[in-house]
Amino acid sequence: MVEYSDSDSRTLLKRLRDTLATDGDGQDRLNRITHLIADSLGTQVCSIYLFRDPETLELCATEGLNPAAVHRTRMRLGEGLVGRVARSGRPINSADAPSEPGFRYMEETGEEIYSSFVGVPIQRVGEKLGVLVVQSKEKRSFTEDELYGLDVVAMVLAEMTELGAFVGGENAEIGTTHRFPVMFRGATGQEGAAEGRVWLHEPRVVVTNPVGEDPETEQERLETGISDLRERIDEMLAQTAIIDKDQRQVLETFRMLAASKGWKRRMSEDIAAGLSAEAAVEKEQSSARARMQMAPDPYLRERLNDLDDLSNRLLRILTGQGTDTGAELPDNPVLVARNIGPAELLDYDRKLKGVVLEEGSVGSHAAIVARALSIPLVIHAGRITSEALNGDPILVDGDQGVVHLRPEESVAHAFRDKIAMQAEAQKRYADLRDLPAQDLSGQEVSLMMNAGLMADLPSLYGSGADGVGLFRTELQFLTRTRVPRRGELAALYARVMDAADGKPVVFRTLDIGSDKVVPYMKPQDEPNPAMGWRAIRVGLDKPGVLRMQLQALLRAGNGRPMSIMFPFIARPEEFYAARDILWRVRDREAQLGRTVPEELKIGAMLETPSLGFATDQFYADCDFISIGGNDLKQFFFAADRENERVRRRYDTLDSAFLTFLERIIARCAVSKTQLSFCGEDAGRPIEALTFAALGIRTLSMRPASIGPVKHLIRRANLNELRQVIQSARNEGQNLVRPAVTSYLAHL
């Protein structure tokens, strides 16, 4: 093989560009390209393998191997040297390929006479598209310069593959992974099912000119783009008044990366080799991603997100492609994003049919808003932003945490049947709206709804809820860039009570911290935030904020009966301290001549096991207690509800957990304290029915769950079910779910 140089690379890329510009279908282009690369590099073989589906590579064109093997030779991801390159995203350079681990001889290709092998991945920002291979008869290792030249060529092939340059002819069904059905298994953020079209929150940047005409011009474009990028970062950093510590650290990291001489040098080398400025940025982004994904250090892998963000900002500057591409929101849009804040999600209002996130959590701001908007949400759908394109058909199964992108018709048909069945069930539930949740023995259960936005309130009557068992007041803090004014909050809370029209509303005071960090409050670097500085702990440490919110609530009531609940009470002293603040605020409001509530109920949210063992006096002093099932369950079982490996391992209908609930039920019965259960499990019919059978007669859930829960309660006998549960435990069953489901099967 001849010595390779930048001028050779530029010449090859220009010939490659000219070849791509000529008429012909995708197969013709691939055939000409393999001939061109083999001729330019002086090798006997050049082959291009592309993905037929996400797990299968296919030989799509070759110069030097048996032409009859094209479209016949296939291998699985990880199989043979080509499959190893595709899986790892890293080159293989061997002077003696048959001796390499995992080598697979393809008899139909006639490759047995070729000893040397170089395979480089064809990938775009970590997205695997195929493998470029060159082989020669003599045993020799290819130089770093030669490998670099092939890497540059592979970059151009990746861009052209993305643009569909190789689709057509014999190759009609392959050439881009964006043509295949893909299923993503994530996690449930919000239940429900939706069919629609993809709407990318941050559209991919499309590089349409990977080959540069003039290296000097492209270098100037890169310099100008980096300078513009640095100025924009400095401008954001200058806004110190509205930037918190976390945001500042991210921007400081951006500034450090943007000033990196190594980053700029590598992109300049790519431009010298013949790439355009934007292609050079993307090549470095892809290379860095491949390097950092292999790093065992989690800090380095985290920096990958920073580098991606920075590179995408620079690409948008160079291409002029902002986040607003001019595309119109499709009918039935399903938002796809890496992550999204609550304010951004609310900007879409109720236009969205569903949301799919690569990141997120079940307690994230986006999940809270999705529940408020009653749209299905799937989180942890890894790499979907790289795979999805605007307008792609998509199915979101929030119940199972599954997403089907570009689904096959059989899958879509089955999914539509599921949606139709759910819609039919909702019609049946609508007939129950004005009927009580009364079991066959005449016992009645109060079904309340959870809310957090004014947009939730129409569901109060549409669902048949008896009231609002939990109004999350933190959403008004999370969706703003500053602390809300007292008057704004008072007006909002008043509108909530007006919309409830006399039905009870339980307002929970500010529950922030853990995964709910307001943008204008200094974040706390805590190793275990779920058990850290959050909820009432924040309120008691910042009494000014708590007092302001309590003043807003009392003024909103304007004399009407009110129920106020303090979150995450772990010790009675915390409840008493918060109650004292509320009493002082009430007395002060009265002294100022304002009308205070004629009836003020003060309650605690029981979310920690410790409160189950509090004194009898505490239970007597609470007007009501609401069991916060989501947090209580994770602390009871020591299983992080954000951790998919453990959170599904523990069942709510575990005998130990139910025994603990019975302890709380008994203590509230003795002190005549009102008791409710609030959380995801309250909206699951089997769990809800079990809670009611144990004696919890108020359940608070999302509006869509009220119909199914009421339907099941009206079919069951709570006395019979309680006996079934007790019998199962007497028999030593650690899980009562089988006994409960067996009972329900005979209804």
The other form holds:
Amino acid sequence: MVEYSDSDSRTLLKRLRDTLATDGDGQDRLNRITHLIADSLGTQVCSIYLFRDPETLELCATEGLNPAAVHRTRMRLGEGLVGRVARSGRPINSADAPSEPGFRYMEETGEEIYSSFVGVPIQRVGEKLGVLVVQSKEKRSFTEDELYGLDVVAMVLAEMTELGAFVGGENAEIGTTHRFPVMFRGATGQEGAAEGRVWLHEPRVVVTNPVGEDPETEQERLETGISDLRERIDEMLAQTAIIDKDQRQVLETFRMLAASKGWKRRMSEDIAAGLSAEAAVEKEQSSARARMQMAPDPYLRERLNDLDDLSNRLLRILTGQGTDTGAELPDNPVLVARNIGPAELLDYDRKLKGVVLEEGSVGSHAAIVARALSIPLVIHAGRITSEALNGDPILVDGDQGVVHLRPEESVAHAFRDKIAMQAEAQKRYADLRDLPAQDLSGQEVSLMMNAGLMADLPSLYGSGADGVGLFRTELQFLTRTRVPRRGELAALYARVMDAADGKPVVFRTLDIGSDKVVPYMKPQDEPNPAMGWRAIRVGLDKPGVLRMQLQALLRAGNGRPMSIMFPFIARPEEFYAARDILWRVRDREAQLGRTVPEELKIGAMLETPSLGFATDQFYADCDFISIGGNDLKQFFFAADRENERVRRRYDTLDSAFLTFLERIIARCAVSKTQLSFCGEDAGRPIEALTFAALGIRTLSMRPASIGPVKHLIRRANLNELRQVIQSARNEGQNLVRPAVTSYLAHL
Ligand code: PEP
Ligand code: MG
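To test you: the structure above is the form predicted on its own. What is the structure of the form predicted in complex with phosphoenolpyruvate (PEP)?
Starting with the chain above, the whole complex follows.
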């Protein structure tokens, strides 16, 4: 091998590019390319291995090895030196390959006479496509420059592979990994199953010109691109009024990274070696992703993640490709994204069949919206945005938190059976719609639904709910860049009540803070926001918004009976203070000549254990109490409801928790205070039945849960179940679930 310079690299890249323009099928191109690379680097062997399937590499072209081995020699990911390069995404450079650990001799290739070996991965933004190998007889290590040159060549090959340049002829089966089935195991954001086609929220950037014509022009393009990028970041930062602290921090980091000399220098070197400006950005992005996968330190990973985002923005500037590619939304779209904001998700309205996110959390705003729209949502789905292409078939299993991308027919078949079974069950539940949730002993339970959007209301009739037991009012605040106006809110609440057509609706006042951060409120730097300045605490400290919301509610009621409850009451005084504000608002409205409700029920949400021990007077003073089980359970067991590691750790049917609930039930019975349960557990049939057996006779849940819960209640005897629960506890069982399930098994 002779010394290898930037100008050699540029000449080689241009020759590679020219092969793209020539006629011939994918195999011809690959053959020509291996020849060109071997020739230009002065090595005896150059081979290209591409993935046949996600686990198998295949020798697709070679200069120097036995041509009969092409398409015959295959290795598993991780097998031999080639497999190791592919798996690690890092090069191997060895003067004496046969003595390397893991070396595997492929007899049919005739490679035994070649001592030195360099393999570099062919990969594009973290996606593995193949391996480029050069070998020569003499024992020698390749220089840094030579390795770098190969890396640049591999980048161009990656782009060509992505563009489908090598497909055709004998390569019909290989060349891109975007054809294979992949399964992603994530976490449940919202239950439900959906089959559809991928719709990428941010489509991938396509680089059609990996090779630069003239390094100076490319250098200028890069400079202009970076300065555009910096200007855009500055503009975003200038809008400080509407961005929160986290966003600000991200932008500050972006600004710092965009000014990073190292980043720019590396890209300039790539351009000098012959890449176009966009290919240089992508090469750096690829190596940042590879480092990200290796980085043990979460802080470092976060920064590399920022760099990844920044590279995407720069790529969009350089290629002029926005997020709108003009592609048409498929009929049954499943949205695939790194993450998405609640307003963006709402923009899609009900068109989406499912949502799959790489990031996200169960309590994120997007998850709240997905839940409100009843769209199956899987979060933490690996690197699905690099794998999925627009239009790919996809199955979303929100119950298991699993996603099948481009599924095998057998998987799709089984999945369809599951969806059909669920639909069948829903049909059976629909038959129960107009029947009461009455147990075998004649006791009736009121099943209400939770809602948060006007769009939820049609479910009131479809599900047969007795009313809306919890109307969460956060969404209208979370999805705007400013506080919604009183008039807008009043109109919405009025429409909700109109749609309920006399059935009760329990409005909960704003529960922001914690995970629900509104963009226009100065964010608080709280180490533990779920226990921080949230819900009624914000409402009482800054009563302006609370007052406005209460006015909107009363105006919407326009004299009709109303129920309003305050979230996250931890002490009776908080309830009294909030109730005073409501009374004052009501009196003022009356003075202004507006019709106020004659029947105004005011309730508290019991979400902290402290309220279970509040005075009798407090219980007597509440018109109703609604147990917010999601919060109550997290504080009862001290287990963060957002934390995947602990959120399922404690069972709701724990004897201690049920004993606590019984205490509340007994106290409400004494004071004749209406009691309901409106956390997620109310929608889980076994939990719901247990609550009913203990004496909670109003349950509020997702509309889709009403059928299954009613079905179970109608088959059970609440008195018997209550006995079963009591005996289990008397026998010292700390968990009553086994007793409950064995009772159910005998129904
Ligand atoms: C709860 O905590 O159970 C509840 C219903 O409120 P949210 O889930 O909105 O906090
Ligand atoms: Mg709550």
